[in-house]
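The data below hold one chain only, encoded as structure tokens and taken in the form predicted on its own.
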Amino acid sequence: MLIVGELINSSREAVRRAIEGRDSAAIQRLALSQAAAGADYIDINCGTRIEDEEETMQWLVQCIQEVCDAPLCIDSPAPGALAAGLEAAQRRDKPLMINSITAEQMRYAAVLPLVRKYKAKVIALLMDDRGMPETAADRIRIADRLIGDLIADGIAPGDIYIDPLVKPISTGSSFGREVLEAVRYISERYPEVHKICGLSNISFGLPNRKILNRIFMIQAMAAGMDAYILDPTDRAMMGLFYGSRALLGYDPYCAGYLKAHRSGLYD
């Protein structure tokens, strides 16, 4: 089970202000708080900085690496920004993650060399040149192709993290179920390949979003999801994460759950 901390994202107002003011202390606090709360990777996304994304990505990476030992997930739709962030991550003893590659022909060709060069784990979005899938069948079709291509191109199955692209149930009542069906298929067909998702899209446009996100996390974990992009400082979410992990048998001797209990997470 793997947690990618999502908070360093320039679409968030506090992060936008920190970037504009080059407030390294604010960025460093966000990185350290996520690592302390249990994040295995720190995601860095400055995709809203279209005019200077590569420079901003380098600055963010350098700020975080000054104080935080957690591995980094370099996150951008722009291959140039991915390359800039990966190059700035000088701690080669720390595993890197790239977010993301897709089955779109141009993006796949641009990102694959970076995955190989940096021997990085890679988040692979189930999207192709036809666009974003809606049904489980469409996700499965893309997954078969994308996983097959990545393995054929030398990427180890254990370094692949498939993101089935969660869509809001407010726009389609079956969208949650379609994701769960695809996750079950991938888990059975490709047991070494990981599954990852962001949770917040599932509840977009609805009240009580945090509750829906937490419920969906549990449902997805039961279907085979083994990694999440989330806010690790959300204590209720993390409490459910460790509890669900133990109940599903992913936590030998409940060691992770007991550690979370002793840390006061459930107080």
Second form
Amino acid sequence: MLIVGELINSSREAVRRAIEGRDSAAIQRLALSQAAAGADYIDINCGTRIEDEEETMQWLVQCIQEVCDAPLCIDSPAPGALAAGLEAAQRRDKPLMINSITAEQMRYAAVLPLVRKYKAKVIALLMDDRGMPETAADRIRIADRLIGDLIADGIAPGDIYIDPLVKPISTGSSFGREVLEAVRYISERYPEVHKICGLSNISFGLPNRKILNRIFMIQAMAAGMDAYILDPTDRAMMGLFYGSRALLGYDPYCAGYLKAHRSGLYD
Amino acid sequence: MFEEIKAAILDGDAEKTMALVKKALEEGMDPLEVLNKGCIPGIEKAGALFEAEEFFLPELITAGEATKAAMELLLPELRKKEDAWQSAGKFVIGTVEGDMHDIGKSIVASMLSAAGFEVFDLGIDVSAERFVEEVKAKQPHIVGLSALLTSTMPKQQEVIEALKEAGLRDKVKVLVGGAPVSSEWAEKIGADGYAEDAVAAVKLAKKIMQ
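Alternative state: the form predicted in complex with its partner chain, after the form predicted on its own:
So here's everything in the complex, that chain up top.
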């Protein structure tokens, strides 16, 4: 089970302002608070900085590394920004994660060399040149190909984190179930490959989004999801995460649940 | 009757909406009146409720689908009296090259159709050349460019530049949208407007057509 902290994203107002003012202390606080709350990786995304994404990515990586030991997840659809972030982050002996590669031909070709060069873990998004998947069958078709290609290209199955691409149930009633079915298939067919997802897409366009996000986290875990991109400082979410993990038998002697309890990590 | 049609649209009940519209036409009602007093107020009310956060996305989508279904019955009748009727405007829409996001663009297209626009949906991953070709061929009043990735937003600018080069820029209004897009971005790349969601897009399109 793995938590990637999602808060350092330039589409969030506080981060946008911190980047504009080069307020490294604000960024560092965000990194440290997520690490303290249990994030295994800190995601860094500055995709909204269209003119200077690479430079901004480097600045963010450097400023986080000054104070925070947590491994980093370099997040961009642009291979150039990924390369810039990885280059800045490689100077220390910590694992790296890349967010993300897809089965789109050009993106696959551009990101694969980075995964290899930095021996990084990689989030593999289930989409290809035909578009985004709608059904479980679409996802399974792309997963079979993408996992096959990554392994054939020398990536260890345990370094692959499949993101099944979660779409809002407000735009398709079966969109939650299609993801769960695909996750079940991948878990069975590729036991060493990990599954990861974000939790806010599922509830887009609906009221009381937090409730839906939390329920979906639990349902996905029961289907085999073993990593999440989320806000680890959301105490209610984390309580359900630790509880769900223990209930499904992924937490020997409930040690993680108890440790989180003693550290006061959740409500 | 008009109130019933409006209510069926707000319920997102496409079957009932179609049955009511059929009945109205059989009873000899003017299709233009059915449109203007039943369907349009229905979908406009759905939009207003959505803006007020009393309606949520699935309700907006089903209201749009119900209105579209009604339009399919009404359009042939309206076209019969050609001089009396024209669409709210021609609208070409698509997601830019390299971007596979379909959902938002399709909801906007559906709401525009429901509002009486003649919509040409080019789909996803549409190149600048294709947008130029379609603008040439369809001669729309407005073209809508969707981008959901920060990495594909610059493609919106490319389409605008390509329209300029083809000498078409002053013949068509360009609207942009998508989660990472903003009104600042729209202004920066020389678009004519930005809409945050489907309801805002319809409002903006109507304003342009006035």
